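Given next, in structure tokens, is a single chain: the form predicted on its own.
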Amino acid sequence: MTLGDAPPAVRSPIPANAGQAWVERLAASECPALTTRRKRRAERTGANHDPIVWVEAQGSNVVDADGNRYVDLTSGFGVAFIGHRHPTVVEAIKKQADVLLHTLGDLYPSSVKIELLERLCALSPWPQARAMLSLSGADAVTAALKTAVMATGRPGIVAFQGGYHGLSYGPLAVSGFAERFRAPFVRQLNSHVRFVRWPDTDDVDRALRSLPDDWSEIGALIVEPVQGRAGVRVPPPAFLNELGERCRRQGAVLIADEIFTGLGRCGAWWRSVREELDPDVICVGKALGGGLPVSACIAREEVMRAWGDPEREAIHTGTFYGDPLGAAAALATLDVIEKQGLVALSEERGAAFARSLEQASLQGVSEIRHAGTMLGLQLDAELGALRVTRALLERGYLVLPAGEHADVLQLVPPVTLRQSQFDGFVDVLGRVLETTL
């Protein structure tokens, strides 16, 4: 079986000699916070948490420095939605690299950047849209937050407990996933953010009534259509629509963070639109570049027009925003998603994967949540996901812990993952749960 569609093959301890040598070099050069995190996890779970070091990936498979092969159910934090190293994307990158690597950004853009902007605006849910390109999801959220204050003149933002929007300063201020992320920097963050419970529109109303002038200082509300890092928390059907109605009544900009959920991951181009949220701004990233760092903030034209004062300089830009390689990779990725019908396939395969999990009657799993190929398994044991993810890694499966208490297994496989690969995972998962929890 070719690399990409193959089952796991773990033939040595992880990490073994080659991998351990890389880990030691890593510990001597990376920020100590990351090494400390792994040590802390080992102390809390009683298991080794040294990482594997990737050297190759294709389709749904990853190969480490020791030659072990894994089935990737993380798709690299959701980036490899169409699979690792998709040949169409690789070909587009090579072709672009032969002619143009860099331009003068917004001053003298490349033709491929303009094509990507046009493509993203055409994919938007609005008749007229404008977009700003950047590199990371956090960049896209930063652009969205800036757009909201430009459009409304109001500094206040409503955000959700459990929401995760990135860790640079603007996004960190509205990320309610864990207080510990914000605590060291809180004095430097936007103090006009109001966190409300998820998913609770009544709490939105209560929080706003506590303000002196109700909605008057609130310029934006930011929401993930499905909370990913918090544990694949899917809101009830009417929740997102009700949020949209509140924002429209009060003139606040509604930002849909589709960085994780968009581009087909949840069975629709835009999960927010499918659930009738009717956003004003959409943030997209992760899967957009097919493996390269590309993101975008897309907005209604009337909202983005707030940037259009001709007397102003370009007050939001970046040297590598809209770089030719990233733009070419993104255009190729969008081609693959459209031409191969991967949005519908994500809905179909996600439902099949969820059925496989439900039929397995997994010990220690109290709930299975999914939206397309974004799945979350709620475990009964706090910190259980840390132990289970390591045990699965040792058996050749890459999954991620999620939830504030590390009690959710997050599965976001490439949409190209075979049912046979997933069935093998479910079988191993059942045995791991019985011996680990």
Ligand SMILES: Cc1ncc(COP(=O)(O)O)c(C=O)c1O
The other form holds:
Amino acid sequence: MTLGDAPPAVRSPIPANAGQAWVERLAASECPALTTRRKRRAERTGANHDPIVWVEAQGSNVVDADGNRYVDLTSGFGVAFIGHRHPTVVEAIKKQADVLLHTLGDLYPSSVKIELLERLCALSPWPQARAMLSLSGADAVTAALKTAVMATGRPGIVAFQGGYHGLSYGPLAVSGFAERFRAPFVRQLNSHVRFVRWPDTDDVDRALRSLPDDWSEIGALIVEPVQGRAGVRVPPPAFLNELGERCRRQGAVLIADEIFTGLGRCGAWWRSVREELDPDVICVGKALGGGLPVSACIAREEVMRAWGDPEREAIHTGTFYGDPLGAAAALATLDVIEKQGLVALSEERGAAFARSLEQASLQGVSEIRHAGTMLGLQLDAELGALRVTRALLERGYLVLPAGEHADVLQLVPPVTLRQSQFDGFVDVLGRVLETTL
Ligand SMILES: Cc1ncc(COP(=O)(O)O)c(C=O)c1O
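The structure above corresponds to the form predicted on its own; please give the structure of the form predicted in complex with this ligand next.
Below: every chain and molecule of the assembly, starting with the one above.
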């Protein structure tokens, strides 16, 4: 079986000799926050949490420094939606690298950057759109928040408890996920943010009631159509639509953070559009570059127009924004998603994966949530996901813990993952849950 579609093959303890040597070098040079996190996890779960070190990835498979092969149910934080190192993307990157690596981005751009801007505007739900390119999800959210201020002149933002929008200052201020991420910086964060409840099941009314009464200072609402990092928290039907209507009446700019959910991951190009939020701005990243860092903030033309004041400089740019390699990779990724019908496939496969999980009657799992190929297994035990993900790693499956209390297993596999690979995973998961929780 070729690398990409293969089952796991873990033949050594992890990490073994080669991997361990890398881990020691890592611990001597990386920011201590990460080393400390591994130690803390080891103390809390009684298991080793040293990482595996990746040396190769293809399709749904990852190979570590010790030669072990894994099945990746994380897509590397949701990036490898079309699979790792998709040949069409690799080819496009190589071709681009042969002619142009860098330009004077916002001053004298590359042709490939212009093509990507056009493509993103055409993919947007609006007849007239404009886009700004950047590198990370946090960059795209920053651009969206600034766009809302430019359009409304109002500093206030409504955001959700549990929402995750990135960790640079602008996005961190609107991220309601886990107070510990904010605590050391809180005095430096934008103080105009109002957090409201996120509805899990029948909590819609309370969530809507927690919206502010006075909107005179509020210019934007930012929302993930499905909360990913908070544990694949899918809002009830009609919630996003109702939310959108209420905010629109107040003149707020609606920002859909589709960095995780967009481009087919949740079974639609834009989950927010499918759920009738009717956003004004869409942030996209992660899967867009097929593995390279590319992101974008796309907006209705009339919302983005405020940037175009003739008296004003180009006041939001970045040295590498819209770089040719990233743009070429993104165009190739969008081609693959479009030509291979991966949006529909994501809906289909996600439903089939959810069915396999439901039929397995998994011990210690109280709920299975899914939207396309974004799946979350709610565990009964807090921190349970830390123990389970480690046990799965040792058996060759890469899965991430999610939820503020690490009580959700987050599955976001490449859309090309085979059903047989998933069935193998469900088998192993059943046994791991019985022995680990
Ligand atoms: C919904 C959402 N928004 C924003 C971000 C931040 O993206 P990045 O880590 O690329 O800055 C993430 C990352 O996980 C995300 O899931």
